[in-house]
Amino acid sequence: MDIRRLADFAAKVNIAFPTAEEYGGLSGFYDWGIRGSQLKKNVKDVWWRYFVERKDFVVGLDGSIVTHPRVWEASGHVEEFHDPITRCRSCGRTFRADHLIEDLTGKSVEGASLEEINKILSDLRCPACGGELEPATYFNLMFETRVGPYGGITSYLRPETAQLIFADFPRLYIGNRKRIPFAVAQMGKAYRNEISPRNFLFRLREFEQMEIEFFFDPEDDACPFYDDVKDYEVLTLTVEDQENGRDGEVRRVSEVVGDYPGREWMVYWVVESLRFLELVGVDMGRVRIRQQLPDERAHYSMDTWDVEFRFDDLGWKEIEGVAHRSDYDLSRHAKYSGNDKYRIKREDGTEFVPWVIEPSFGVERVILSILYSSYREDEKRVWLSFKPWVAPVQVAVFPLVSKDGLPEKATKIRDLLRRFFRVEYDEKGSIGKRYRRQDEVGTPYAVTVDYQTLEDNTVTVRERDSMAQERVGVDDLVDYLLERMSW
């Protein structure tokens, strides 16, 4: 499977396509469809339940898009957040400088400075008419907006949605009446001027994101839920394995996260978060945590670990990483607001500012990973091997055909199991094909009303993954799914 295969796919079933398509799109942005918004939401509710709703120690907030001109300043955005950037001299085609480097001859220059980018480009040039490349320069990333009439202020898209949590900890402290530790979530929207937006949905300029800023004491940094994840086992490459040429090995998660304070919760984090992938349904036989190489971790991070998928055409790509980000952000906000709520009293009397740990996903990359890890073929049919809990459709209801009364008997049906999922109502074709159909968009069960349903209230559920076959009596209907649907 390639990913422009499986992006002709997903538009063809309705989950995303290029945005206003009937105008030649535009490049970055993605619409979500019919299958793909409902997609999308189930994958965010999940991650929802799993991270804020069972933990007691994690809380909410829905932060602007755009806020003061001034949190990107602390952030270090308007300095740090920017990609090298080319042009050709010949025919004008821009080019983000290190994605070229690695088109061009396989080598990767996450991390170099200019000056080593520049070395490199000089001998290449432009793959579009072979023209000679203009050095390469810093293009910040940040989509500027102005604020107000009369030209207002200038001000910014989020690039993140991590800062708001920063700058609003004060607030959410107080609010929480919560000791040191816990944790703020955010969903949401974050937007990035990407130089070269490719790969289908891995690299957008609009995108959301699932973000946990974890706050800690680092003199107090023992997680009690430790003995839980402690033995996880998965790939991981570690800094050492990369610098010494050597394939990463299963290992345990704790094995291989560095002493420092905040370790064990490093290691929760990390856990978690695989926890997650795998309750959504990505295959974790292609997903390994691969350690940041110190030039490759942005300007705040301590430590960093991503969890990379492998895909088949692209090789290994992050679809979420783990931060480190000591105190660096909660510092810098309350050096340049001047406010000094942002330090907590310790009950001896000393004080501290707050550590952080960020589990950060890419809804969009976690999503291209399911799809990749749930896409099936064979010779009669293709489907969509979603878990039931993030499968758009739940369940579908046929009548076996459009008279006799099957249609009214499978109409109280489908009403009465609305309740309790997601289902889709289809009485047009032949049964096989709305089989296929639905095998296609990755509803997990379908239910046939028949003859037989009129004579004993039983109906035939099958199941998309076997297409095994059951009958179940109508009054059982609603358990039988329930148990097959919970995680």
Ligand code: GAP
Given for the second form:
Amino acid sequence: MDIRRLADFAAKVNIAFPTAEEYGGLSGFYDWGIRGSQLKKNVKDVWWRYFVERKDFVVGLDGSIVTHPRVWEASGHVEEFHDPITRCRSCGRTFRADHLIEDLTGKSVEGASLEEINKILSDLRCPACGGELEPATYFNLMFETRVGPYGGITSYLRPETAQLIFADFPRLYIGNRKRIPFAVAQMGKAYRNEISPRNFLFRLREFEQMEIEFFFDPEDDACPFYDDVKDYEVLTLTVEDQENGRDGEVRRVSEVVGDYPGREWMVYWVVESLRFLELVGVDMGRVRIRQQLPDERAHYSMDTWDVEFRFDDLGWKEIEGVAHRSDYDLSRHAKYSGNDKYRIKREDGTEFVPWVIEPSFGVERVILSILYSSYREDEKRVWLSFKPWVAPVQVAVFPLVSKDGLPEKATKIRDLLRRFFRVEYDEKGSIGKRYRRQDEVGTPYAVTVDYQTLEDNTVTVRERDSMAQERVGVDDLVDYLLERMSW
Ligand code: GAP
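Form predicted alone done; form predicted together with glycyl-adenosine-5'-phosphate now:
Full assembly next; the chain just shown is listed first.
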């Protein structure tokens, strides 16, 4: 499967399509149709239920998108959040310099200095016109905006959801009456003025994140759930593997995560992340965890493990990062805000700044991996094998024909099922065509009302993947479906 075909299919079935196509689109921005917006909502709902509602020590936040400029000075984004950019002296096209080098030479320059990048660039030419390339400079990825009239003040659209959790830490800690360790979760839009957005939903300028900031005491860092995660195995690629040119191997997460304060929690968050991805339908046969090389780590990170997905055409790509951020964030906000509310008093009277572990998912990248994992085709049909809890429509209801009282009976059943599930009613076209239309958008069950229904109050339930059909009594239908749709 290649990513372009998937993008065309997603546009056709109303999942996502380039924004303002009639005006030529705007690179890095997508609009979501009814199937896609529902799918996105469902994935976010499962994440919220899995990580917030089902864990006593996690609370939530919905922070603002336009944010105080000092927040981004404190976080290091004003100074550090940039990528190298170059321009062709002849045709004026701009390129992200490290990606251009990778595309033209096949070699990664992750973590290379501007000087090293420029040395390589001087031997390369513009891939569009063959012109000479300007030396690369750094380009800050934050979108600036002005707040207020008469010029107002310069502010930024948040480039990540995380930072508000750090900035608001004093209120979140006291307001939620929590003790360390505890975590704050937030999901929502983030904006990055990417130099070269590409690969459908993979690199966008407007996207969503689902992030958790977990706060702990480095001197009291045992994880009470460690037994439940310590034996979890997955394909792993350590720094050492990469330095020795090895492919990595299946190992326990607990074997590869480093020996530092918060180690057990780091294992916990990596494993919980992998379990979540499996739950929403990501093919775990295409997943590995890769430790970032020291040179590629973000300025705040002490250690980062990326969860990567293998695309046939793009290779291994990051869909989530689990970063160990030590006390970087809260120490910076303590310094920049000039107050000591970011420090916590232990029972013995000593004080400390909490350390942080951060599992950070991009919603669109999770969805891209789900689409990639779910897409199926054979000679008869194309279908999306979505898990029932993320499927935009969970049950389709059809009257076999639109006469003889079948639509009336079918709409009654539709209304009953709507109290529990996302239901779509359809009476247009042959029954075969109606099944195909629902298969294409991943609806796991279709309920057909026929003449027998009027006699014995049973319906046919068809399962999407196997296409197997079963006769079920209307009185048992809700239980029958609930059993198959709960996680
Ligand atoms: N708070 C940490 C942070 O933002 P990041 O690695 O820059 O870390 C986290 O981003 C996740 O956000 C990534 O793993 C990816 O899934 C998603 N993401 C980042 N940039 C993106 C982009 N331009 N388009 C789509 N998703 C993106």
